[in-house]
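Shown next as structure tokens: one chain only, the form predicted on its own.
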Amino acid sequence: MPITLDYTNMMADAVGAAYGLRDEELTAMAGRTREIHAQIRQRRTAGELPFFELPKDPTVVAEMTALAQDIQKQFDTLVVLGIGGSALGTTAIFNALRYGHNLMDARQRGGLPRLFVLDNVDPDGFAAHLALCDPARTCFLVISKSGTTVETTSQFLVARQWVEACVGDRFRSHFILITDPQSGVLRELANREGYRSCAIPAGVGGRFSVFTPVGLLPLACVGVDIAALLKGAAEMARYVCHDDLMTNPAYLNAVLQYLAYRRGLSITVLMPYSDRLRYIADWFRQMWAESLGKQYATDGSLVHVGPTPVNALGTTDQHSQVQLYMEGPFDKVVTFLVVDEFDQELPLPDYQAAPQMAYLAGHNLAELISIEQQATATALVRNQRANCALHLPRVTAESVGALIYMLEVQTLFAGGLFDVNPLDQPGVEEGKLLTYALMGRQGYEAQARQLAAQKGDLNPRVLACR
């Protein structure tokens, strides 16, 4: 299997009894694991967890490949308009498997389009990206399951006007709407005005949607082998869809993180030692935070639980964050993402003019980054800091697909451990409703009045540097 979990440095015999775990603690979790697994299996059978089945869809690869080939013939730039789960998975896999793609010229890209994933409404950033594109040669994927995501809706309105000003009535051919299969504003718009569209399968939430057209279409457009990506995920399913804790890496890693949290290690650091995997940590940060950070337990009781995810990058953050991890509060557990074999090695030459560098001769950068990860892990152990490592033999479509699927299952299972619903995001929804009120959306007048009254009750405290 292309993923291995090394949890040696999570255990008490490595980092001490205060923050390390004992074998009997893991053994004691076996019964709870079986209970949660039975609940998951029951929900899968009832069709309530369709993301589990996405890698087995027999038609999606052919459909996305055909549509991608059509896009490749017409456009030289592809822009994803989406936010959160509609953007982060695509960015993570694009960076992992097509690293540096947008920096290549058309010949180096093999004629494939550039890909920009625009997940913010910063007007300067959005305008700067549009300025890099030719509206006559740009295709937009507009991604929102509800069709009401205010950021994506706003991006769409700006992009639509921009393209229409260039190509006139042909602007619709520049947009593909990826949304709910039956309902919502974007679905209605696709049906009424004739936009091309793709369906996000019913019951698949945004942060679990990368193996749907949300991720597969843009990735196929830039040359990612989506069949291999799904194959890796499907192969990982064999290892993470059973109830034996000690042989299920998704369940075991969730239990390790959960037990560490109960010991006060409430911050979960994911630290890839690979530039290509750095945005996997961004994707996971949303997965872990939005799924597990909850005010209420499943029985409605007030709990305020959830580990705080932090992304870091090795070796870069050895020179920034690691100082805090090594000597700061005992509130973190570090998970390294390790690549065992890089595509390049880059040997270090012997530089006689600088004797202080002589020790580097005969080594290479691939060896150096591996040794630096091992040194960081060892230093953490010496300071009684719990850490573990997920190893990928190489960065390939199969291994990345497997990793994504494993972390999805790990997160869902962790929801059972924390006794929260890992599929909702009520805190996010509250912010959306307040945004609607402040922007003057019809039907939210009462909330707007409440906000105005709340603001009027406050005593402003503002320091302006003038």
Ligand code: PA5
Second form
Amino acid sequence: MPITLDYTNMMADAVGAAYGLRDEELTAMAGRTREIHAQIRQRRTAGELPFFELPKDPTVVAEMTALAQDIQKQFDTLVVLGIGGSALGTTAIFNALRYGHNLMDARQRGGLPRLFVLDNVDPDGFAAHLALCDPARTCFLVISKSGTTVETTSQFLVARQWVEACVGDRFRSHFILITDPQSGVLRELANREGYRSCAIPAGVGGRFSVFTPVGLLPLACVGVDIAALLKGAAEMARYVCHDDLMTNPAYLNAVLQYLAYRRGLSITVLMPYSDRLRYIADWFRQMWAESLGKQYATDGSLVHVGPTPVNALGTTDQHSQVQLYMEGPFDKVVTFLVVDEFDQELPLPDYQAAPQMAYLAGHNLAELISIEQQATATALVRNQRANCALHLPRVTAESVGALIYMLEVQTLFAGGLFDVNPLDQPGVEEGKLLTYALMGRQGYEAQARQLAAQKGDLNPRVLACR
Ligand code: PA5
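Let's compare: the form predicted on its own is above, so bring in the form predicted together with the ligand.
Everything in the complex follows now, all chains and molecules, and the chain you saw is the first one.
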């Protein structure tokens, strides 16, 4: 099995009865697990959860590889324009599997393009990235499931004009639109204006879409072995698609987090001890927050439920957030992401002039980071703080694919435990609509008037340092 879940420190015999779980509590969840699993299976059979089947898509690897080779021939820089689920998975996997890629020169990169994932509309940040690119040699992947997200469409408008100013009428060949197969402005543009495009399979929502062209195309362009990524995900499917709680790591981890939440541990910290896995925590933060943070339960009752995901990085955050985790409120569960074998070890040499450092000689950095993770876990236990660890044997395309798939299934299943719809994000939609109103989009005049009235009713309290 590519991934191991160590939940020793979640249990009462490790951290005490107040915040630790008893075996009986876990076994008592077996029935609920079977119920939720049966619902998931039913929905899968009805074709309502197509993300499950993505790793077995028979054509996507060949299609994405062919398109990637075409992009590699023409361009030296690839820019993803997208946000949320259209960006975070790519960033996470790119960092894990092509760490430092953009810092290498073209020869070191094997002639592969650089990749920038721009997921914000900060004009300074956006302009600074454009300034690093040659418009004649840059390809943009415009990624939006809905095809209407204001950040992505605005980025597209700026980038399109920037490229046109350099290459004239040929600008269309610098853009590939990745969007819904039927609907949305980007799909209309692809059909009408002749842009190249890829379809995000119907029914696959943003944050569950990294194994579609959304993630696979940019990753293939920068040399990620996307076949191996999907193979790892497909292999993980064998372990997470059955209803035996105690042998299904996705279900078991969801249950552990859920029971901890019910004990008041409402903050889920994901803490990779690996620079390469750092952005997996960013990706997971969106998965967990958008999928589980909900106002209404599935029966429409008001619940305001959801664990708060936080990301941290080991060892860096041992000198930042860990003080709070050790001694602050009892409201967190820490999940470590542990790499069992690093690609490099980096031995620590002896240095006679510094006898105070002599204890380090003969060890290496791989050993140090691993020992620091164990030390942090043990210190948390001593402070009665629940924690667990997900171990990857190594950071490879297979293990990263497996991890992502496991966390997707874990999130979907957790939706069942929390009794919310994990596939929607009505709170995010509301913000999108209000932005349209404030930007003067046709059809949103009523919301604009409401907003103006709401603003007029408020008594401004502002302190300006002049
Ligand atoms: O998970 C989701 O559905 C969201 O985070 C979306 O990915 C995000 O809002 C961007 O939407 P879109 O892909 O439609 O531009």
